[in-house]
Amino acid sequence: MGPLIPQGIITGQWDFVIALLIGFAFGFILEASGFSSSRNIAGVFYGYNFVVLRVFFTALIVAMVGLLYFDYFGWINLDLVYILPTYIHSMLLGGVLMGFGFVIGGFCPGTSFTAIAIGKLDGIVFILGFFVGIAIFSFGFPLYEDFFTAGDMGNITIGEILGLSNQIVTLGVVLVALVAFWGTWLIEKRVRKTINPFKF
């Protein structure tokens, strides 16, 4: 659990405890941000609520800027951070399916568990479908393994693809986020004027 354990500030025995505390904090923030409501999440696609986009962009910026500072002060080595391999074909299809799941169910896997934690029935139904999907994927994997691994780009980052430094990429993401915050605020103002308040 960098940088505390690698720097010798605490021992590796705290790994599970820290992970548990981060999990509780993550769930609390999701619930406090309104992510246990499928209406709030689906609102992104209908233009009346962009809280999901803002929270995710904020988390992304904090993580990116934080990692840069940690690397600058020598608290963490970015070269040792594991990067998931990129399989472009299956990831594009997965992104489309994830988007449909967001629109239809109003949850992603993480937010559905948040809904379950406060006893929401729609979250329970969504999680049942989630586990059915895992089973289908796991048992049927040999049938589409070739497609899954097609377009293998290796453990690559956006900066490496574009030939830019981590600092420039982070600055770009911050600027995109600021534009998104402003743009979605304008969209919300316009859409909410046409919404019947008794429907929500």
The other form holds:
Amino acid sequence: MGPLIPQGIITGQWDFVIALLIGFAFGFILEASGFSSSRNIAGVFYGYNFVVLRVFFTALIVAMVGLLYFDYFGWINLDLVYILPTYIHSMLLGGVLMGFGFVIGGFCPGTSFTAIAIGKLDGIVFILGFFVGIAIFSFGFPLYEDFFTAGDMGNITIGEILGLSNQIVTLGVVLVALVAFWGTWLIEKRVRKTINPFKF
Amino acid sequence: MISETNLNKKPNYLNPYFGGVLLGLTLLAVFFVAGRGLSASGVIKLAIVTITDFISPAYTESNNYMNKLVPDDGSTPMFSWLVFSAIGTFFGGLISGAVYGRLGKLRIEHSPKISSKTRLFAAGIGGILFGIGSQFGRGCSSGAALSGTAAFSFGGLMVLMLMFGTGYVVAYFFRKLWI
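Structure of the form predicted in complex with its partner chain, please, following the form predicted on its own?
Now the full complex is given, and it begins with the chain already shown.
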């Protein structure tokens, strides 16, 4: 049955109505979870607030397990779901740069949208920087065009790399998430004793 | 005993696991409907291409990164799923802020140990690094790390681990910004 749009079950302008609704839910949940505050987000790196890890990993395992069940019930054709392609070299660099950006800037793009929505000037400056960063990348693209497409592994999945099924991979991610939830709960309790609580 | 003032100071957020379940269901819904995940950075990329194309169509045509994003039929790159979902994200945040009483005047949130100027400078630098990184990484936290990994992509998991891993490795050097 699904995915609906790639199979033409929903067509035309409905695309954009659905995009608006999905985006709305995304923004609402990010803001309501506390991601409009850079200090909430940065807490994940300093042990005083692991909300990012909790929301992120919960969402990840819900979506992964959900996709497997949808596939099992025949509700979605996983072959039609977009698997982000892997380009080893450029994604290594990209991941590292985003790690720096995350710690220094305290936002990622999605969360900065919601920060701007509630009136955070630092969110606006972050997204202006983000704009400049993508502009720098785009205009400089001829310089690293080859690097950008090097190490092309196509739409490869985690399971294909490790020789495991999607089900086992998902089970692994669920176990890692559960251990992380428990471990970070312990860390947070200890760190919060030494860091003064602050007003957001 | 928790005093009333303390309760008032406590921000009213969703339980993170509940928020995570809702976000996971949203992600599942977008996979079911559109066959791909959430995105936040795409809209900025398209905005840059649109502006550049407006100023110099010849340049966008010559740039191999940009020319793939300009539709052949002459329509604007902005008429895209990515743009509408980003508009939705902004308004979702706005409504949530209104519901939970967090809407306010323009303000800068920063650790009491740094000045507003330092915070804005750091936000700008962080944004630039995130911008460059998101293009090399084929997506940001939502597009690559979350949606990519959820669809079992190896690259998505790589970006996820590198992003948080690098964050933890370098956090010590930037601790003055936060704690």
